[in-house]
Amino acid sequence: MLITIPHMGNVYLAAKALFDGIDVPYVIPEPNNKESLQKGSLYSPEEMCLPFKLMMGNYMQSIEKGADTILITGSCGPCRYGEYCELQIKILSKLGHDLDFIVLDAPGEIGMDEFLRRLGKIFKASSKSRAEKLLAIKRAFRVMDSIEKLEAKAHYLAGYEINKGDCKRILRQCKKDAFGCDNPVEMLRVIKEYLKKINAVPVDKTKNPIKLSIIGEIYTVIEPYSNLNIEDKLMDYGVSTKRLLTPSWWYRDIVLKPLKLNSPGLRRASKEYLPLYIGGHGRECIGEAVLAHKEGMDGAIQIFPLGCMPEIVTKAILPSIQRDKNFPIMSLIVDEMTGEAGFMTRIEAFLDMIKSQKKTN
C-alpha cells in the first residue's frame, strides 16, 4: 500500500502525522497549483465543480509517484461531493489506474461496523500495536487542532500587528517546518514553538482594523489555492479575519450530529433564515453570517465553487441578512477560469465600502 490524500487546507499535516505515526508508506501531493488544476480539469467533466478538478489533479500527481490507495472523506447531505469517489473511480479506471478508494463516510450514514472496516484497511498495513495506532490517531488530531489554533490567531492578529507581515511569516514557516518533521511528536513540538511565537507578536491594541468573517462552502473556504489565497491577501491589507469551518470542526460536527449536539450555536443563529439542512454547509453559512454580525464583525465574504447547489441557495438568502442587519456581505464564486485581477478588484472595493461605513458610523 502506498496511500495518498487530496489536499484540503491543513489536512495534509494531520495525515502526514498519522501515517508517520503508524509507519504506513504514503505520498502527499504537491500543494495545489496551476499544474494540478490543469491536470485535474483535463480528466474531469466540464460541468463539475472546482474541488472535484483539484482533487483529480492531486490524484494524478500522486499516481505518478506510485500511489495505489486514495483516502477521502464522505459527503454531507445532498451534495455532489457524495458522488465524487464513484465518478473519480470510473474516470481513473478508464485511464488504466487500478486504485483502492477508502471513503470515510460518517458512521451515522454507513454504520459503525462499516466505518471501522474501511478505517481498518489503513491500519492493516501497519505493524504497530493497537495502543500505538490509537496514540497516532490522537496525535494526528492534536496536530490538526494546534495548527488551526495557530492559523486562527495569525489571521486575526494580522489586523493589529505592529510589524506588517509578522503573522503571515510565522504561519508560513510553521507549516513548512512542521511538514519537514518525520514523526508526530516532533511535529507537535514545532507547532507548539510557533504558537509561542505568534503569541509574542507585537500588536497595537488601539488599532481598529476591518474584521471579516470568511463563510461558504467548506473546501473553497479552507483550501488556499481554490480561493486565490484570500486570507493571506487580507492579511496583507491589515484585515482581521475569522473562519469557523475547519477540518477539526467538520470532524466534531460529524461525530455529534447523530446526537443532535452538533454546532448548536450555528443552528440557533440560522433558524430565522434557514431552519433546515439543505446539504453541504448551507445552513452553517447562514448561521455564520448571523453570528458574525452579533460578534461585531464588520462584514462577511462568502466563497463557493460555481454550481454549488447549497451555496446558491444561501447566496439568495444572504441579502436578507445584509438588509435586515445592515451587515455587508459579498459573495465570490470560483472556478478554474477565475481571474485574480478581477477577484482582487472586488475585494478592494468591498474593503473600501466597509471603511467608508466605519467612518460614517
Second form
Amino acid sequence: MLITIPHMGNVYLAAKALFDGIDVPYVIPEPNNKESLQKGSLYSPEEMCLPFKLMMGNYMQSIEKGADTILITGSCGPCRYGEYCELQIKILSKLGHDLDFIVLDAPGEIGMDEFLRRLGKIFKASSKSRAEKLLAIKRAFRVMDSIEKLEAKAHYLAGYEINKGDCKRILRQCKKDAFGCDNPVEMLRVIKEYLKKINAVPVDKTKNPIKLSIIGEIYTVIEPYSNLNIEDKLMDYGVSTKRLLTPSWWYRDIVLKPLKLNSPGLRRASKEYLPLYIGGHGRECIGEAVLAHKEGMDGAIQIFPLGCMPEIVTKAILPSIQRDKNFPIMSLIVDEMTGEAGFMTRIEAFLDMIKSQKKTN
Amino acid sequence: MHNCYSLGIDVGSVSTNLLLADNNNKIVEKLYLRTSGRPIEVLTKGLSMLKEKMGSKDKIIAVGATGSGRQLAGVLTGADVVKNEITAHAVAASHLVPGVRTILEIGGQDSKIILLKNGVACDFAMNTVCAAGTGSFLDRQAARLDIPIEEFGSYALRANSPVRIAGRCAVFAESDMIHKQQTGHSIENIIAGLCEALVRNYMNNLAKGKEILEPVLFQGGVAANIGIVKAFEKILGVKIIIPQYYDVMGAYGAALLAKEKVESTGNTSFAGFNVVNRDFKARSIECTGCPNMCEVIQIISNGKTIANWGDKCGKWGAVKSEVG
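Same protein, different condition: the form predicted alone was shown, now please give the form predicted in complex with the partner chain.
Full complex below, order starting with the chain above.
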C-alpha cells in the first residue's frame, strides 16, 4: 500500500506526521501548482468547481509516483463536495487506475462501526502497537493545531510587524522545515521553535493596520494556491487577517455536530440573515461576516469557487450586511480561468477604499 | 518661465494614455494611444511625444502609473505612485465632479462600477471572468462590420427598432448578431441592439443590487460611444454625465495621486525622459526553484535585469535596481 492525500492548506503536514508515526508508506503530492491544475482539469467535468480539479491533479501526480490508495474526507453533504469521492472514484477507474479510496465520512453519517472499519484499512498496514498508533493520531492532531496557531499569528501580526516580511518569512520557513522532518516528535519540536520565533517578532502595537476577515468556501479559503495566495499578499500589504475556517475547525465541527455544540456563536450571529443550513458552509460564512463586524474588523473578503451553490446564496445576502452595518465586504470568485491582474486590482482597490473610509471616520 | 507638470500614465489593454497636469491640476496635454499588444514600445513613444510638446525648461514633478500595465509603466518611468485603476478612476472623478455618487467605467477589457459617498469610494464591482460588454468586443464588431469605431455609436442612434441581441457572452453575441444580420435586420438596428445588450449585461453583472444615485459619471474609452450612453440613459432613467477627459480619467487620477504623494515625500523618483532612448525588453521565465513553478517576468534594460515580479516567495522580487 502506498497512500496519498489531496492538498488542503497545511493538512499535508499532519498527514505526514501521522504516516511517519505509524510507519505506513505514503506519497505527499507536490504542492498545488499549474501542473496539478492542468492535469486535474483535463480529467474533471468542465463545470466542476475548482477544488475538485485541484484534488484530481493531486491524485494524478501521486499516482505517477506509485500511489495506490487515496485517503480523503467525505461529507455526505448537501453540496457537491459530498459527491466528490464517488465521481473521482469513477473517473479514475475509467482511466484504468486500480485505486483503493478510503473515504472518511463523518461517523455521525456512516455510523461509528463503518468509520472505524475504513480507518482500520490504513492502520492494518502498520506494524506499530495500538498505543503507538493512538499516539501517532494524537501527534498528527497536535501538528495540525500548532501549525494553524502559527499561521494565524503570522497572518495577524503581519499588520503590526516592524521589519516588513518577518512574519511571512517565519511562516514559510517553518512549513519548509516541518516538512523536512521525518518523525512527528521532531516536527512538533520544529513548529514549537517557530512559534517562539513568531512570538518574538518585533511589533509596533500602536499601528492601526487594516484588519480583514477571510470568509467563504472552506477549501478555497484554506488552500493558498486556489485563492492566488491571498493571505500572503495581504501580509505583503501589511494587512492583519483572521480566518475562522481551518482544518481543525472542520474536524471539531464534525465531531460536535451530532451534539449540536458546533460553533454556537456562528449560529447565533447568522440567525438574523440566514437562520437555516443551506449546505456547504453558507451559514458559517454569514455568521463570520457578522462576527467580523462585531469584533471590530475593518472588512471581510469572501472567496469561493465558481459555481459554488451555498456561497452563491451567501453572496446575495452579504450586501445586506454590508449596508446594515456599513461594513465593507468584497466577494472574489476563483476558477481555473482567474486572472491574477484583475484579482490584484480588486484587492488593492478594496484596501484603498477601506483606508480612505478609516481616514474619514 | 518654466512649468511644473504631473505626469499620469494609464497602460490599459486597448489604449495607453498619458497626460500632463499643471500645478492647478488642469490637464494641459493628453495622449490616447493604442497599446496594440506592445506596451513598452507605445509607452516610450508616448513619452517622447510628450517631451516634444513640453518646453525645454519644463519639469516633471510627479509620475503616477495605473492600468493593467501599471507595474511595467512604474518600473520604466520610476513612478512615484503605482495605483490600481479603480482607485485612480474614483480619485479623478471626485476631483472633477465633487459630489459624484456613481461612476460607470467601461474600458478595453474590463468594466467597473464605483459608488461614492462623501467623496470616498464605498462600494465597487469589476467584471470577473468574462470580457463581454467591454471596449475590445465593440472594437471587434466594428471591424467585422467595417465601420470605424468612432461612428459606431451614431449608427445606433439612427435605429428605429433595436433588435434583441444575446449579450451575455461575446462569442454568442457575435453569433446572434450574424444570425440577425442574415435574416435581414438593418445594421443600425443590430448595433443599437448590441449597445442595449451590453448595457443590460453590465446592469445584470456589475450593478446588481447596487443603488445608482445621481450624479452619474460615465468614463473610459467606451463613453465615446453615444449608442451606449443613450442605452444607459434609457435603462437607468437618469442623466449621464460624460466628463471632458472621459478617456484619460485613469491617467488623470494617477497624476493627482502622484502629486499628492510627492507633496509629502518631497521629490519625485521619475527616471527622466531619457528612458525613451534605453532599450527595454520583457521576458518571462518559469522558476524551477520549487514546485510552485511561478512565472517570473523580467524587465531587462541594456542587458541588465532591472526588475522581476510574479514570484510567490520573494526570491526574484528582491532583485531590483533603479533605472538610471
